[in-house]
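There is one chain below, alone, in structure tokens, taken in the form predicted on its own.
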Amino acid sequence: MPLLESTARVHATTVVDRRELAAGIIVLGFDAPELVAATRPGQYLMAIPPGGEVCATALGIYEAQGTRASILFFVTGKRTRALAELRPGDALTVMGPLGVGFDLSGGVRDVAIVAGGVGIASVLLPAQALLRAGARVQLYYGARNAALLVDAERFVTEGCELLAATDDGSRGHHGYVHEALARAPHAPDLILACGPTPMLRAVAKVAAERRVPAQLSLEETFACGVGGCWGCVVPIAATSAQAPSFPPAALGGSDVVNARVCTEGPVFWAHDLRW
């Protein structure tokens, strides 16, 4: 993916809608026109949680569109239940949009989209862009139970092709979500994938097999966002474009170095991934 002149900046929204799709799952919609139209599939915010008693935490950007964007997520723990408890009128602050998102450059005519639990809510958006552009896009939809396949119809309506798979096989495939994708008779010609870390290698392992290219959305707790503390570091080959340029790899001979998910990801391509 080629690093990007950052857009981000600091946004006073107004909650605009909300709806519980499980329990302790949210999608919270604001009016953010300028974050809607600096957003590029992939890319997260970091939300304030009100009162500012809490740090921010950083959410995928599920949708924009108009003047509206809003951010799906479980609620976890003290900041995303501040944020699960905010209803319309009320004000949201927010910082974004900022990572490396999905690459959707390559004119590719059939992609593979791997999703597990709270990683749907990243790939909302490359699946509506790929759509637009004339793509057959797969969904494979992977979590616990079917209660917890949230909104998986509404990618259905938007024209994907959903193959869901349950731990407990209450719904579509008896097993793990990468399980699905590597029993596909066909192999598509990209995959995208957001969700867990074993989930991401599981995958990474599916597409080396099946010689396919494939962008993984890691997971990982930011402190701050914006690449000042390191403190998401992962391995990628030095040789890769995100590789950051500081400090030079050439000074420690190494062919690996360490990119800051948030800055220099979240997305990576996986063949650079040395993890």
Ligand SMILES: Cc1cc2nc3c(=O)[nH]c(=O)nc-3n(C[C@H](O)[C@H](O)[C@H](O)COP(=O)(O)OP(=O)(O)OC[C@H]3O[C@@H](n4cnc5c(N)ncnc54)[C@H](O)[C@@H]3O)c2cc1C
Contents of the next structure:
Amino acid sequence: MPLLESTARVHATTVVDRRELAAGIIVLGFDAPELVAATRPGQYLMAIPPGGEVCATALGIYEAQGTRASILFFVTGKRTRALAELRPGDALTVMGPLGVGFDLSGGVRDVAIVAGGVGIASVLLPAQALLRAGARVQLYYGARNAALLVDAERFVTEGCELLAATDDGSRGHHGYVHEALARAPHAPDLILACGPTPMLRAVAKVAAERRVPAQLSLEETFACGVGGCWGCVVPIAATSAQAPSFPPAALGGSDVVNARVCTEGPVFWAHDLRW
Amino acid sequence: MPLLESTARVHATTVVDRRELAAGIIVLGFDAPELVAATRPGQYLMAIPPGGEVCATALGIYEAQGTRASILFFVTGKRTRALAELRPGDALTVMGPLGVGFDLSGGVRDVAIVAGGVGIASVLLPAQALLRAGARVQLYYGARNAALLVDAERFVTEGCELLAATDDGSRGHHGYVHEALARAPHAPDLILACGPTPMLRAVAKVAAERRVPAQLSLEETFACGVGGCWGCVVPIAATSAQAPSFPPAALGGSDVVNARVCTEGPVFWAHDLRW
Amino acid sequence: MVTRVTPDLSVQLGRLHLAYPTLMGSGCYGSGIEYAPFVDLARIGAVVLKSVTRQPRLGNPTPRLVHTPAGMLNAIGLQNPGIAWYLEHDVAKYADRPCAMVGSVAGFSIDDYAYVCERLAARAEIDAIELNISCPNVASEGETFACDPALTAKVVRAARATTDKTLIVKLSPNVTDIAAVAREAEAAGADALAVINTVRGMAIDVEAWRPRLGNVTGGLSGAAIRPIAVLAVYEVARAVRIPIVGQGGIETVTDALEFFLAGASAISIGTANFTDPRTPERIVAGLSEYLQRRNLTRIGAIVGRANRGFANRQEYEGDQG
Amino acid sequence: MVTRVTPDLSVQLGRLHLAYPTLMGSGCYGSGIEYAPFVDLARIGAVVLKSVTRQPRLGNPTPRLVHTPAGMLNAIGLQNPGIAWYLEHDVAKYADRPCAMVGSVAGFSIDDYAYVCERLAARAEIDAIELNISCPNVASEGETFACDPALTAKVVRAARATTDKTLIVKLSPNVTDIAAVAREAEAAGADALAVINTVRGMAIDVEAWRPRLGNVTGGLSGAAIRPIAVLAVYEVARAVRIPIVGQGGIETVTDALEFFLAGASAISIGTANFTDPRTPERIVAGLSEYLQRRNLTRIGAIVGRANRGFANRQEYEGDQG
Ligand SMILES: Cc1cc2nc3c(=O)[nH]c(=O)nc-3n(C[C@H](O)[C@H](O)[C@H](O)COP(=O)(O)OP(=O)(O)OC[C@H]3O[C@@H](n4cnc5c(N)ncnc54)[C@H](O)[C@@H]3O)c2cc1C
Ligand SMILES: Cc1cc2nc3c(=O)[nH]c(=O)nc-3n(C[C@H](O)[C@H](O)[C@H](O)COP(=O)(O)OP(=O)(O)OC[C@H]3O[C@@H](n4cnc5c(N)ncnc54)[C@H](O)[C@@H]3O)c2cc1C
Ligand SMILES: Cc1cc2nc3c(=O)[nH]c(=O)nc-3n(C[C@H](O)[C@H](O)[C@H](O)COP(=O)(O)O)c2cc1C
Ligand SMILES: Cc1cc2nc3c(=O)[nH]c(=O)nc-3n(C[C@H](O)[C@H](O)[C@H](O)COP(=O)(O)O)c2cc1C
Ligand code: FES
Ligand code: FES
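Can you swap the form predicted on its own for the form predicted together with the named molecule?
Following is the full complex, with the preceding chain placed first.
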């Protein structure tokens, strides 16, 4: 049986570093050289929480350098609570890298990255790659308040221009992050975005208005995370290069198919989405 | 509606002391002066594990003095694992004291207490009460090996005579604890026992053979712990003073009724049991 | 302008008025007296008493309980002293009751149900009757009535004829179409429906090679069955007009809200009392807060609102203010 | 004298011989290929493929998944490209399969089932067929066959006529008497029964006041339903002589043993793969250890042993040695 051409594997790793960036926002670093070698910007992994909860949980690959990768997550429920209990020296099993990453080909020079809340976890690697390739990277970074703009300075150190937005005005633009993007004097070549679905919809609208191509990293409830259950779909144009193999005649005039966020995505072109 | 004449209450307490007596055997001390004041030897409490597991868990009241009570437990499953994570300063809610304790009336002078494994948690208070009343107390204490004879010295300090038994012979009698009891040169006035069901059955047999009255503290799977669900029953003689109110005619010749271990017990006279 | 008033949590089930929409599940809460040291019974709606039968029953052999993932199996087997002894020795204790007392009736024939229902309902201490036609733990003695719409109709009609007090009929999830059974119960005169009783299940001791329960099979309750119960309430709510007492795995206010939104007018709490007896008061407090936050003045305002598509319920009035 | 030999875990389901008694649940494991980077497929018994229908299906609207206590609800809605496209584009990928491939057939009429079954079974890459007559997530389009013994008999007979390959019929727990359905499936020619598919359920978003699933209702799987599934296997095992593939919430070797002891000859793992894809290999290792510890030489020795009371199964041989 032909295997998928996949570099994803189960990695039994060890936590080597734990930082609490803000109350309930954790970064766990772990040694996984093969994962690092295989990871492309925008990919994610499935973390298996200790204690055998019902499903593993999808998390962006935040950092990946040398032997060290990390995840950054908000403690929202059972599974992230279990992960938050891990300390350096504890075992951690992850599956990855998974999904398609951002498409950074095409020699883009001027990129706006939009991150909302925990979306920040998926945009460090693309920012680093773009900066390495000599692009200008503006980070539009929104959160409820200044304290939740975690690791913002890190991105500045890497070379990004930071444009913060907070719901309460405690730092940067007072309001939504897409509003800051809409007001930017010149449009970028490309927009990359990761964050809550309402933010992504708003970014897609701004991108369409300003006629800038945009890639959105979507979030859906996952079960398998590897393409086996078809539980995580989003409707996209049947003409998209990311559309799953499907008989065109079956669509009965509709041009929409359901693509798996975990496998065909999580990154889709905004203009392909039919949500 | 007439309330039960019960001194049991919900107590919101704080852990003040945590000791690991052996791997996976924990004592948690907490401040609960009203619980202490109400507790009689052999009673238990329901501990509500942090995290909202399905049911609270029944644990003997190990120590009770002044403002301080404690529980002693073996980490066997989800609920005791959750309790084992508590540290001094953490909140702990308990309901108690519950059940009937040992009957120490009648001026007994020479008592054998038989404890198997975690059964030790329910026999410190009766030992102390008997010693205070001037009785001789022999503690027959069995465990798999010497390391699991936790707090044995504590009982000696209190004034008990210790007769240890271990499955592997690493301390005291090599074999079961009831064998040590069967071989004792003179029979005691009274036997009190707490431990695994097979041990209790063996103790009951020895007690019958030697014609010594015995009180056994039973263990059953509990749900409510307060007499509301009738899930924890054991068959006893309908003539027992502990038999629940039931129409005698209904028994159709049988002399057995099902009594709640949590409420009519957990301590029953061995001669009343029909198990 | 928004005035924050304490929302009205009261509920009407036939002739029975409850100050709070929280009932304590039959068989889980004894006679209520057992829980009096731990909760303020005046802050709950009603205790549904342990089911009583015509003849005394010794119940099933031990073990009667097994803990399972997010739930538990029970097979008590309706241990009870029989209606005669019960009327003589137990019922008088409820004279000064701080909340409503709902008598629960179980049986093995239509005549049994009518007989016990009539005698129990005649007592002033009993405020309403629940017909437990869905106990999964005595099946060996006959078919479960609630698994058959025709039998359900007959037994409800017979019980209905014996009393004017509120008659709640407790349905079983162990059927293909619970709505069909619900319709029969309504047509036969039920004032309200309790949805659901436990789901049939079993656990095996893999070392001893035998069932973990003395009765072999049991009834599954607790959070594990909540999605099954929410759907049952949703389907029954679309089939009948009488109020529903939703139950099955309610542990938190969020869980309770799922049932109200699915179409329950009241809820019942069973297994979650075993986790923490303060569960009912937490849920009542949480319901008040939720309604206040959404500027709603009464619990009825959210009943059945999970789907604007159904038309046969009258509570819809939308967020106010 | 005791010799420790590696126990024989192989199992025979009709004409299908499996090296391991572990199947991967339909709809949970894609085509198996998706899991190949994470597990050694040569160490599992069979992959039951995602169900395929006559016509292509776009499936249900998102959200299709909700996590619930100790389980999850799904409402995928049988998204698949239809049998024609499937035969042309997908089946050939299984030519060099490292384990058995069981095709899963779903449909909305007896004719659908027979049509798809015949075409799929004709392919050499497909080792056996499972008839999914129990999907709870397409009910709006017609009654679930497995909820009706007579319909079950008809659809199984029609499928049986199209192939000599092993035919596994997948039953629904959403019935009062699963044994009655099982007997009909056996009489109509099923070689084995898959017990159980998911339990119908629902979850509600209490802030948005709407169902959490795009399809409103879904199927509950995972540890929450294990007691329900164990009982279903136990009851079916006493009603039929053909082998049973037990499933519903199997996560550990202990869970798997419950199903074998209840009467399953093989087991299927679905949701637990989402927790950890190493679950199947852990269970296989655990079964070997358990049998060795008890001096048993083959998995068949424990099938149905939870209750010595049933007489119609032949595997009983007691602990040996
Ligand atoms: C491709 C991808 C990448 C992702 N990357 C990241 C990342 O890098 N970092 C990160 O933090 N997250 C990320 N996520 C999201 C993350 O996977 C989920 O948030 C995570 O699974 C949460 O798991 P949990 O068990 O802790 O919370 P859950 O229990 O799943 O809860 C999540 C949310 O649902 C709510 N909720 C849970 N149960 C209920 C209930 N019964 N009723 C009402 N509401 C409820 C909670 O309040 C919470 O807000 C990603 C998701 C995807 C799909
Ligand atoms: C009156 C009374 C007093 C008690 N006093 C004490 C005391 O003082 N100290 C004390 O430690 N205990 C005491 N117990 C026992 C205690 O209540 C239980 O052991 C406790 O509830 C364990 O809870 P748990 O969730 O940690 O373990 P559980 O999960 O309930 O497990 C308990 C045992 O069952 C086994 N088990 C659990 N799940 C499964 C499964 N799915 N399949 C097979 N086996 C399984 C475990 O291996 C374990 O040995 C007392 C009990 C009673 C009735
Ligand atoms: C230990 C136990 C005993 C029960 N006994 C009865 C009973 O006698 N009569 C009855 O109608 N329901 C009985 N039930 C069912 C409950 O009243 C309730 O309907 C069911 O458990 C679902 O709710 P829950 O998940 O909140 O417990 C019993 C449930 C449990 C757990
Ligand atoms: C996401 C998901 C999709 C499923 N799809 C199918 C399907 O297409 N056909 C089918 O017969 N069963 C399907 N099932 C049911 C499983 O095969 C299995 O019978 C059920 O989930 C119980 O086992 P489990 O608890 O181990 O998952 C699906 C289950 C899940 C969780
Ligand atoms: S989560 Fe299973 S296919 Fe995407
Ligand atoms: S545990 Fe409920 S009556 Fe004893």
